[in-house]
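As a starting point, one isolated chain is supplied in structure tokens, in the form predicted alone.
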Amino acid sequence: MSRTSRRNLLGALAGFGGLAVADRLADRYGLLPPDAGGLYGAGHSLTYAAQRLLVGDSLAREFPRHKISASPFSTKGRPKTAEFERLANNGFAEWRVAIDGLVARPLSLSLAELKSYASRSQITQLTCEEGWSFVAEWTGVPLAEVLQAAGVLPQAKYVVYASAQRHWDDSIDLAEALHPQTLLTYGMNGRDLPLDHGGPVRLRVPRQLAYKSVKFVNRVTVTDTLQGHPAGGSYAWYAGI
């Protein structure tokens, strides 16, 4: 879509009653989020469509090393299951991340296999919807590399990622999943990713609020619908910043 077309669409979204027509316009241009229904649906549609059109493939800000936070904040907690404790006591040697759903070649990657992919490090800010934030260096594999290896099928629209911690699953659209800064992270500030920050594997989505950067990720499912899957829980599905 050209810049002129983007401006025209944004103008249309802002005019003609704004929220009243946001759903119809967003649907026409393929910019309708999965939480478009309900009381706040039109607002969610306007936010998602406007950010997608304005932000596009732009990068989240990356910081110089001296900006790394000395004491990164963490909402402590870990999966309280015997299986997680067993894996942790073995140094997560048996931890696996499944890549399944609408892919040609489903994968089940150990931590060692995940680390065999070309890695990327980025110094970005994790920003929480509750008001806290910190800057850290995150190291991992671009999710796009893993999805490419699995062979995403043409009808795919979303990626759902599951956590070993109950009720922490979430989802993003395929555009965000394929963004070069979206990482399956296993390192933080030059060390293995600490448990307090989601180790051994956390999905890092730096262009969205912290609740999208789910900890303890053990499954990534490619799908064409979010029916029956998580879509933001008590928060908006799209958390762009």
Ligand SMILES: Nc1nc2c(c(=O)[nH]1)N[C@H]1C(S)=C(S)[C@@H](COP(=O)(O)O)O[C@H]1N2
Contents of the next structure:
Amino acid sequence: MSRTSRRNLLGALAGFGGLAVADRLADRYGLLPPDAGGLYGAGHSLTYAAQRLLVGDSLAREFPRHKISASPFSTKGRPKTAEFERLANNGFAEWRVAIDGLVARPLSLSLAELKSYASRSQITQLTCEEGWSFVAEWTGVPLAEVLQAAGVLPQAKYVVYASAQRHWDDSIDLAEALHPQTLLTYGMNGRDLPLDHGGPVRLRVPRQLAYKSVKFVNRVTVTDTLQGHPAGGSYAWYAGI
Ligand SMILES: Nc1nc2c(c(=O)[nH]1)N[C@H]1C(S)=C(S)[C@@H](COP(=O)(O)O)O[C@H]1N2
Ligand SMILES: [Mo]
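Given the form predicted alone above, produce the structure of the same protein in the form predicted in complex with the ligand.
After this comes the whole thing, all chains and molecules, with the earlier chain placed first.
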């Protein structure tokens, strides 16, 4: 988008403030999230368009070490399957994260293989939509590194990620997937990622609300559509903070 059209769009968003206007502009500039339309569509579109334009590629806030929360909250549930128990009892030695879909070289990564990529640690806040939050140090491999190794095909638009826990599969757009702070995490506060916080592998998406940071991730699929894929269940698909 040119500088002028960007300014015009921002002016329109600020000046009219109407959801219908924002919706039309978002549509015109290709900024409609996949859950646009329906009862809550206009509101979601406004958030997505406004955030994508105003925030762009900005970084989620990172905190100094002394801000790390002493007792982080957790929603605690874990996959209730025999397969998950089996993998856990074996120290997740057989856990795999598949990278597939619109990639040149599909991958199936063990924890050891994930850890062989250059890691990044960042101290960020995990913010639940219900109003609580905590700060922790997260360690993992930038999803961008893994996607690059797999070779993302040019028609890619979204990344769908699956959890070993039912009902938590979700998706993000490619920009968020390639953002340097979006990590496939396997460590928290200097130790292995605890099961309560989604171990052995959790996708941390620190620029969005906590429900986008899906725990027990075992598959990442690159797509050009979200048709037929779950997109956040009853939550808004785009959860920028
Ligand atoms: N697989 C899975 N991922 C999940 C959830 C879950 O229940 N299962 N809860 C989400 C929500 S709503 C929140 S607030 C955070 C909670 O993360 P925590 O348990 O590390 O505090 O995980 C998110 N990711
Ligand atoms: Mo949450």
